[in-house]
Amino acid sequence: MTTPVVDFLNRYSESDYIRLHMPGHKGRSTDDFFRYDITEIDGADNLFDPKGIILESMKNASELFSSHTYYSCEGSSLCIRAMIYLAMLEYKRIHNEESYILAFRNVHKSFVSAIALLGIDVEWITSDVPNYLSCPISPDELEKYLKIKEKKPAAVYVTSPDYLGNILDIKGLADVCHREGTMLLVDNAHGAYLKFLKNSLHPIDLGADICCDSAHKTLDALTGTAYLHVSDNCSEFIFNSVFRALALFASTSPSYMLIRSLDALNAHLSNNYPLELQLLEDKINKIKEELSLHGYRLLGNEPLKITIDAGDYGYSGTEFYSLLMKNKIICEYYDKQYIVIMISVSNTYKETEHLLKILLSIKKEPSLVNNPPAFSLPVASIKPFDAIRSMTEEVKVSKKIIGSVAGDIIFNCPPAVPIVICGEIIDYNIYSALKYYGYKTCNIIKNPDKLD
């Protein structure tokens, strides 16, 4: 597969042109990669109005993902905002009125910032799973929910895979959405590699209308690289509006080093990656089997993620993380109950063997229960659009905050899943969750009763 962006940057960086353009380092640094950092000069194309090498590169990515694929240099966060905007525009085009988004509650912070910035109404759908990171709603449950809605949402929005490695039944959810006359949007930030499994589990292949992937989370790409994928089933109006939607939220100075990274990735994905992925998947399956036989309770069904219930094995997540650190292993995420380990094709056989050896060497202890407080949906007092424009004050997390209105999207990063959203009333469960996750202070709205 061609790499037009890589080729252009190589030619330009090796030329003797005098760089009288941004950026200020002029390609000169002790760090070699600076020579690829340029601006939209002649021949370099434009990310949000591509007609040359970037367009060619995105066509290559589209071929790989069997979709209409667009690049982001601002992660999946940019793509999430764009796809929500596109869904709302599409609904308004068809129905000549506004609608709302029906969202599974375990969303990323960027979803909340999008609805707050755009003033979009959201209706939450929740499950009875006792944590904030998963929302395993089945297609049947979604269908029952949609059938009682007099006004259909502009889209249903789900996160899959979630942070603990659970993959939803995307095909079933997509079928329900389409029968009920709405779109399915998927935050697939953790699942770019799912396309390249022997049997693809990528949302677009399973019927999603629009989804985002973070290339950097599971593929060999620089941090900040992501894709927005639009299905062939979408309207010409959506295709014609994608760059408008991306540009609305994006910087006018996208990084050519990130675009170069995505372009170079195309060649890897089209050559050795599927075989490398198959070998890695087989290896991880064997690791999971051994861990289960050894007494570990594993969560989730995502192929490249190992999620351990540390509490069930007799440790707090913090204690378990410390044991891994002492053995030179840094995991992706931990809290009081869980450990999340992410493996990619860039990890060596020696590294995965070391991981297994250390995990098998840890002695099982009597089970502990460190689960977060049971989730219950907070009452919304003020719309997020109004809440983010309100005056707030920082207060200590104590029982005194119960009854206050949250002034911020309160989240830990990772995993950037909100505990409470700006405009919602902090109840006892939210207070307990803030204590559980170690918050010392939070922002609440001053005088919320005086807001218009």
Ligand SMILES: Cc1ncc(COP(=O)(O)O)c(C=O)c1O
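Can you swap the form predicted on its own for the form predicted in complex with the ligand?
This part shows the chain on its own.
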């Protein structure tokens, strides 16, 4: 596979042109990689109106992902805003009126900022699992929910894989959405690699209409790189609007270092990556088997994540994290109950062996239960669009905040999943969840009754 951006930047950085353009470092710094950091000079193309090397590179990525693939230098966060916007525009084009988004509640913060910025109505759908991080709703449950809706949502929005490593039945959910006349949008930030499994589990292959993947979360790409994938099912109108949607929210100075990273990644993905992934998947399956036999309770069905119920094994997540850290292992996430470990093909065999050895050396203790307070969906008092334009005040988290209206975009449990979002009323359960997650202070809306 060609790497046109890498080649252009190599040629330019090795040339003797005098750089009388942005950025100010002129490619010179103590760090050698600054030489690849350029602006949109002739030949370097334009991320949101590509006609040259970036277009060629995106076409390569599209071929790899069997979709229409667009680059983001601002993570999945940018792609999420763009896909919500596209779904709303599409509904308006077809029905000549606006609609709402039906979202599984365990969204990432960037979804909430998208609906707040765009003034979009959202209807939440929740499950009865005892944590805020997962929302395992089946296609049948979704179908029952959608069937009775007189007005269909512009899109159903789901997060899969979630932070704990649960993958939803995307094929089933997509079929239901299409039967019920709506689109399926998937936050696949944690699942770029799913495309390269022996049997792809990538949302686009399973019928999703639009999805985003953070390249940097699971592939060897720089932080900030992501893909927006649009499936063949989408209309000409959506294809013609994608760059407009991305440019609406994006910086006008995309990083060539990040574009270069995505370009270089294409070469790896088209060569050794699938085989490396298969070997790694086998290795992780063996690790999971050994851990289960040893008495660990593991969660989730995502191939490259190992989620351990540390409480069940007799430790708080925090204690368990420290034990791993003492043994030179830093894992992705911990809360009071769970530990999430993310492994990629860039980890060495020695590292995964070390992980297994350390996990097996930790003694099982009587179970602790640190489960967060029961999930509850707060009642909305004002729309997020109004809430972000309201004055807020910082207050201590005490029982006195019960009945107040949340002012921060979200109050989240650690990986940016909402307990409560701006404009919703803090009830007793929410107060308890804030205490559980260690909130000392929070912002509430000042004088919410006085809003227009």
